[in-house]
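In the block that follows, a single chain appears as structure tokens, in the form predicted alone.
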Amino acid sequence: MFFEKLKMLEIEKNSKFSERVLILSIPAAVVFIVLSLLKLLSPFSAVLSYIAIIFFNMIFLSSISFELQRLKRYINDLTIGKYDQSVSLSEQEAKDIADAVNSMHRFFTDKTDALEAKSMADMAVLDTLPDPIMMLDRSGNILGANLATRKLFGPKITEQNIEKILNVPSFIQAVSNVLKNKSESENLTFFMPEPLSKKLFAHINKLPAFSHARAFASVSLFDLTKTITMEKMQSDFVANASHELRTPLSVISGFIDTLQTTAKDDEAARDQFLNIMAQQAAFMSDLIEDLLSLSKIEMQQNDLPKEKTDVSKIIDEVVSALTLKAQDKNMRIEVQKQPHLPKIIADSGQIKQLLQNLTDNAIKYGLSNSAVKIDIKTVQSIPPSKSMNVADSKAVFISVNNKGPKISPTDLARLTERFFRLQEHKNQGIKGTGLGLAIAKRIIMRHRGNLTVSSTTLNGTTFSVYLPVKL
């Protein structure tokens, strides 16, 4: 056991076991030089009474060191995280002292542990707000960011520093001006050009001293990209309402001066006139609630459905409502529907409202004595658009078809623009709001699919609707 001992003490070149040992044996030596040279001990005695004390030297020394050695190393595991409760010591110095170093390393360990909890408790929290949050050091380096900020910059963001993420000097300017101690907090709105496009609200704000660490300052960001819009959205709501509802209310107004002054005993003018507001009354109805479906639309256009809808089941209620329509017109509607078609993630009443509209469109401006042709059947792939982001996913394909005048490219490329109305539809005096196409279109946008219009003489005018299976 001594040699086994002895071999451990040798593998830590530092353990200076000989030096101890021979200074330990040095009063032994100065008492036996003495004893003989004044020949109370011969030489030879001497120096075997000398080997004698060295070895027990070695002995009383080896116990206390292999514990020392032992407790450095498991002082050194603790230092690297390896807990070893199973370590036994035999001297009861060095097991105090191991206890005192297990009781000091316990302590440390449930402070960490209560430190790491609260630390994810508090990740946790700051994870779940909605907007992005970040910490910054004095230099700008990023030490932590939410959730919000992670899917925004991506998921590489600490350790940058603020000025590759967000390199708009206004921005950098006001960071600076607070880590630089010129400022306790700066607000500023700032445009993030691409590829984020934003308008972004930024609040920084220098940390409590109690609370820095390596943290000096917090920074905020507001994304008011979907409140301009809609502020946008408001203002042009408000702005086409009131330009298409003055020449409607101006025609009744003017009739109703007519009919208190000039035609208030003309029976004939009466009638006519009360027919003619009548007509505009009704545009009138119909131009409000497009426009409120349109802005309804627009608000909800960055809210994904989430609902199965059976395509084919609103297209049969579609033909339902409008086949008497049709047979004003001595007009036919004939579906070419595929079996088995799949369902789609989409809002049922804004697909029948899509659909709707172009099967009235149809009819509408089709010729009498002539075919609405819907076809509809799963396609693989959505073709690419300029205009829309379109899903990579499986779509239903949906063609509305009817026989008319063949519409210029110039107007096919305008068709979904707000208001805009073919002028031999005006001459012929069709009503018509405008807006439906438009309403059309930003359903699609909604749904990320696809729109497309085609037109011949020959063939009339197709609009061509992909909606994908899965967003």
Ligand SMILES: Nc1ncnc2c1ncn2[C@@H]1O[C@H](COP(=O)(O)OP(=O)(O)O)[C@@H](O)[C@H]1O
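Positions refer to the first chain, counted from 1. The term rigid core refers to the maximal set of C-alpha atoms that superpose within 1.5 Å between the two forms. In this text the structure is predicted, and so the values were computed from the model without any measurement. Compared with the form predicted together with the named molecule:
- Taking the rigid core as fixed, one finds a CA shift for Val178 of 2 Å or more between these two forms.
- When two forms of a protein are overlaid on their rigid core, residues whose CA moves 2 Å or more are considered shifted, and Glu289 is not one of them between these two forms.
- Relative to the superposed rigid core, Gly140 undergoes a CA displacement of at least 2 Å between these two forms.
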Second form
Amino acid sequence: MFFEKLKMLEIEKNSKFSERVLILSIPAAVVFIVLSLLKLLSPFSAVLSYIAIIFFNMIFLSSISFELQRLKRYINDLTIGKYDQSVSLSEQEAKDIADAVNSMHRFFTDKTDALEAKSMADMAVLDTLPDPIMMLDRSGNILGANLATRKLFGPKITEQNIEKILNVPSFIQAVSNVLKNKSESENLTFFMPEPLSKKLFAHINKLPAFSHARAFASVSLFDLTKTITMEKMQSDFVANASHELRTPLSVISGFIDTLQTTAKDDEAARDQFLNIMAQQAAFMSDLIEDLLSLSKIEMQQNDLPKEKTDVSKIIDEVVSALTLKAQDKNMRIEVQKQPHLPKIIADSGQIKQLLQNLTDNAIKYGLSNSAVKIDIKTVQSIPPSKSMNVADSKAVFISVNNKGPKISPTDLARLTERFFRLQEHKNQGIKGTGLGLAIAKRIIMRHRGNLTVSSTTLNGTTFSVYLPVKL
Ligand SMILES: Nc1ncnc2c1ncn2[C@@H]1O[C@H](COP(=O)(O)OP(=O)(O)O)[C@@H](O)[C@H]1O
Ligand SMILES: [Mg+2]
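Could you output the structure for the form predicted together with the named molecule, given that the previous block was the form predicted alone?
Next comes the full complex, this chain leading.
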């Protein structure tokens, strides 16, 4: 047993076992030398006694050293994650130390587990945020970044310096002000050059002292591009609407002027001018009507319709209202209905407006002496759309087709833009507000349906509407 222990101790090169045995034996050696010098002990007995002392010291020290070695190995194992609680120690003190180490280990493992769980939960929360957030150390290295940041700048940004990721001088200056304690926080708006081409708002904040591990500052970014585009769209819309209203208004003012002056006594001119003025006033009234309609539908965008609506009945009403207009161009409206169409959940007033806009366009822009064809049937699903959130439901499908020249793909993609009208129709002097299809698209969006348009030389132009049976 004793020799086994010694053997084990030999493995440990740094155990200093022999040094300790020798040092412990020095006082005995001195005593034996003095005794033999005083002739109280023969040199032979002195050497023998000294060897015996060394031997006893070895036995005594071996058990302590052995326990210490075991303890050392056990703690080393713990540090590299090998956790084995069944360390067998015989000395009470060594056992006490092992117990203390064990409870310390347990305490830190529990704490680390809790911290890990907390930081994972924090990260999951940060990942759900739509805007990028980063954590920086004192030198500007990125310690952590949420999902929105990784989506914007790529997945491998941690431990990289912020200067590498976002090298815009005004932004870097603001970050440096916070990192060098020149200010507690900085806010700025800046433009990210290509390939990102984004206008961003940055909020850089020094973290409170208690949260400092390595993290020193946080950077949050807000993408302003969308807001700016929306604002631009809104101001363009106001500009367009004002322009569209000003044109007929200036025509009317012009004629009023003429009627008050040069054409004051010209009866024939007065009738003609009043006629034009009435047309312009009617156009202004249509435009205002469409603008109000559009704004009302936009306001209702998140308010789901609830009425049970019979599309087939609405089609009949639309057709009878527009038959005269079609006959003026010697056109026929041919309706093909699948029997037993399901009713849909919808806003019947808006569905009527939508189908009226499409049929009216087909008559207005279709070839004279041709047919407008309307088909209605049930389909099992609605095709997905890039710009619309479509319902996952069976749907009623309505297509409105008219003959006419092919519309180019570029123009086709712009048809539902507010105020967009094909140049050829403007040139032909066909009147229109350019809002009918924008209104149609928004009605379909509110109903979580879809709208597709196709145009070929052979078949003319077809608008296809999908309206979900259930929202
Ligand atoms: N069925 C169609 N065939 C050909 N062009 C069409 C058709 N429907 C619409 N368009 C084109 O799309 C433009 C926008 O239509 P719309 O928004 O209804 O406005 P408006 O009819 O008042 O001009 C029209 O001016 C026309 O140039
Ligand atoms: Mg129209």
